[in-house]
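Next comes just one chain, in structure tokens: the form predicted alone.
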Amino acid sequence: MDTTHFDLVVIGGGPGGYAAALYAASAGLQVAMVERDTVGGTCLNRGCIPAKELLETAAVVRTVKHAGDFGVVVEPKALDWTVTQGRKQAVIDKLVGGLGQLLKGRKVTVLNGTGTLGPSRTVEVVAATGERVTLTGDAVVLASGSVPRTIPGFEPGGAVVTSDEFFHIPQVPYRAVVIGGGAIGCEFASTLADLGSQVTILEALPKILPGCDDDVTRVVQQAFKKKGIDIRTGVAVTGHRRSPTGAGTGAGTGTVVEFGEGEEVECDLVVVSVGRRPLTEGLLRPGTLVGTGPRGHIEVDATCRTAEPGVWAVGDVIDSPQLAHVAFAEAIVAIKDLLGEDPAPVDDGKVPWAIYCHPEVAFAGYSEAAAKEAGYDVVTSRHRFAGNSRAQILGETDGLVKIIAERNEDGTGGRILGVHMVGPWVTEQLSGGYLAVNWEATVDEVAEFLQPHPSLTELFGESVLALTGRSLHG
């Protein structure tokens, strides 16, 4: 190396990691980047792309499975998994690919080790071959990640998986069980269901997906007893076993797990989907003054700033949506203050979620019992998918748009405080809604823009139309 000093050394090459390190230098800053895996991180190796390429798997499944209701017909119907494995991987490989091309381009100086920081901003970096190089920065970026939550009885090996494994198993079990009802859960349960799996999902909470809106919520689940998902919810796991006689796919293969009152059920495949925690083991060296909270995240201000001075953290080894696109924001948010530029910070009560489960789901802001319990009064809006033009051309009708608004003494919508939507391509849709949120808009100033027609978007509109008093189709 040329030079063990930097303006900024970052620790981590995961969206926040990489994010941070790309922002500052484009600012002209000279940065440093320590991964020790593989740039991308969880999101780009063992979470977002490879989950939302195997959906998209599902997809095509589905497609072909209702070809016959277009007139389109294709036979015979088959899934090769290690296709679908190779498709998956090769799209990895071209993402990590043209992301180290990006930060090569931008000069940025990346160490493949595990890094660890200690006092005066030094960073230790020890590579897999042991050896040892000491950096320092004028100023530091934690951004080490997470890891996947396991449960007492549940590690990892055999039929028990975590969202690491999932993308790795060799076959479509042909039962699953997915233990977490959550964001994540759901997209595995939806997956692996499409792909003609017997699913149960067991979640400890009265509901699944529990911070969405109800009324989301029941669309989903409505959608998943179609596809034959048995959901069980308010029970918790209390261990599994090995069945003697196998699940379908084996003797001796399948797994039985135990849960909520003497209940079980059998399978070959158990994923464990009950949240990730911020991965912090070893990469704080005594002498700094950098924090951790109860639940093991660094702590930070509102600005990423640790109590360590020049030194910031963000994304998931913080306290805060445990998601891409606000790791890429919590990054820019501390760049821009390194450089005494005073960001906005980010409002994790109003960043864009997506679930990319078929049916999808996708919101920003209060949902409706929310914003009632943040002392709101509040005045809601739904439509259906099943009315939308587009949906009904594209055959894919479940699901709703749900507007809530502070009610106006007439009854009318005023300022828009949460935008969720349940359905097809969801997750593309959203846009309009968070901006709408994000700068308090009010129902009568969106009720102006234009929709396309026909269009899923329409039904966002319709939707926000509608709390003006008068509406067209609804």
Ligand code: NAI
Given for the second form:
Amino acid sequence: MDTTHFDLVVIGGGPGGYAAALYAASAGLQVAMVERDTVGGTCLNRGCIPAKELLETAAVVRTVKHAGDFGVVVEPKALDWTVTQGRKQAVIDKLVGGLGQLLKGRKVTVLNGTGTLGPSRTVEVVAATGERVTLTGDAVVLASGSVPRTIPGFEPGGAVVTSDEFFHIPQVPYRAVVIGGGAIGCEFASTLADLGSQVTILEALPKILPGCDDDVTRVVQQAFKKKGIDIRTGVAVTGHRRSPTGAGTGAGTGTVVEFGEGEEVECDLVVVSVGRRPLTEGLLRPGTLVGTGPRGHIEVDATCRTAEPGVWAVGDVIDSPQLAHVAFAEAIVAIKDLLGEDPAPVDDGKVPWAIYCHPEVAFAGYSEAAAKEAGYDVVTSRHRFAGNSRAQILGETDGLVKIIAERNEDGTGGRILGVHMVGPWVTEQLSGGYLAVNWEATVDEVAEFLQPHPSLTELFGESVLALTGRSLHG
Ligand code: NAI
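Having seen the form predicted alone, please provide the structure of the form predicted in complex with the named molecule.
Then the entire complex follows, led off by the chain already shown.
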């Protein structure tokens, strides 16, 4: 085999790229994957994995804090941030190592460098050393991912960080301002508050977690207030300056963030989490038909084909939900498409969402407002974890499950349109709801299924059962 020619060349080694490489290799293709940094991309190195690992540290802090409720005396309580950071890095390293082994096991050629697509599916790879190699592929998958958006005047540096820098902060700040109350903002705010920081969220829209069902957002808002998080919505940040009084902890840079109509808040860390933008700089040489849209995403059709024959794009670089599991799914669609297998496209409106703040959020399908906006006549059922036995045993009773279904003529629920959860471990409980929404199952069908007792998932069963017009506990 000519070593510079492959069945498939993948640019980018994050979830989109490595999934494309692994899936294609498992289908028998000869694959090269180009990655300039560490395999695993944003997700493994500076996104999902470190964020959830630190959230788990926060969960341990909460458990220790409430150990006395169970009669368990734990003294003294302190956080050794070096150990915390070390554990987080060890989890990342193990996963990155495992991914490297998987790629090796499937004989994927991994090239360390920056890949640029030229005409006729040529990919030029430039290593950090300046060394160059040109590859050609029968097919190419572009999976260059995304980077944090910034706000003018809030570029990273000093006390200002994005998610890229957040995971390396030298200590837990005494006071933090989180700009943007989306998924990243809420996960960081939740982590910091549980670790002892005084946190303020500044969100431009009228509510945090703008994509979530209103009932879910309300629960998160109340729980965040209980943690002492100050949530300021409908406010724009206007600038920041060094604080004359210095940092609250005596280290770092005390900073005053200006927002709204002349308001300000003092802090030691400013976390900018206002979304992510697709990363296409240096990705494309002139001469290909690959096009980008108004917000910089690579334009693709339903099976992730770009306008250039034989070139697909997947993951955060295209305009779809910026979630690692969506990138996995798109990668499978792209590879099946290039194999001529006529795959079903990913339905962006029905993918599972999981936000790991405390309390956790998980949902699939329409929120109540979105279903009504789409013209559905709906009936909903809401059940709270406060009445669930397992939640009481855990001491985690904040939260609810909400089912949105089409209304039958007799007022009972028909097809399940959306399942929305907030509360303990809901990110691990969504699969039944996700299946119901994507299977286009009806309330009557799903109500037949048993849930173990006592379990948190009983609340999902109970919420569906209630829409049949009869119920047990709800
Ligand atoms: P996001 O788009 O989810 O939220 C950004 C928030 O910032 C929005 O609520 C927006 O209204 C607000 N905002 C924008 N400009 C602002 C300004 N100047 N001042 C104040 N607020 C402003 O983006 P986020 O949270 O940065 O996440 C990026 C992507 O990564 C998203 O697509 C997100 O869904 C995904 N992600 C998902 C996670 C999960 O599902 N667990 C975890 C982390 C990220």
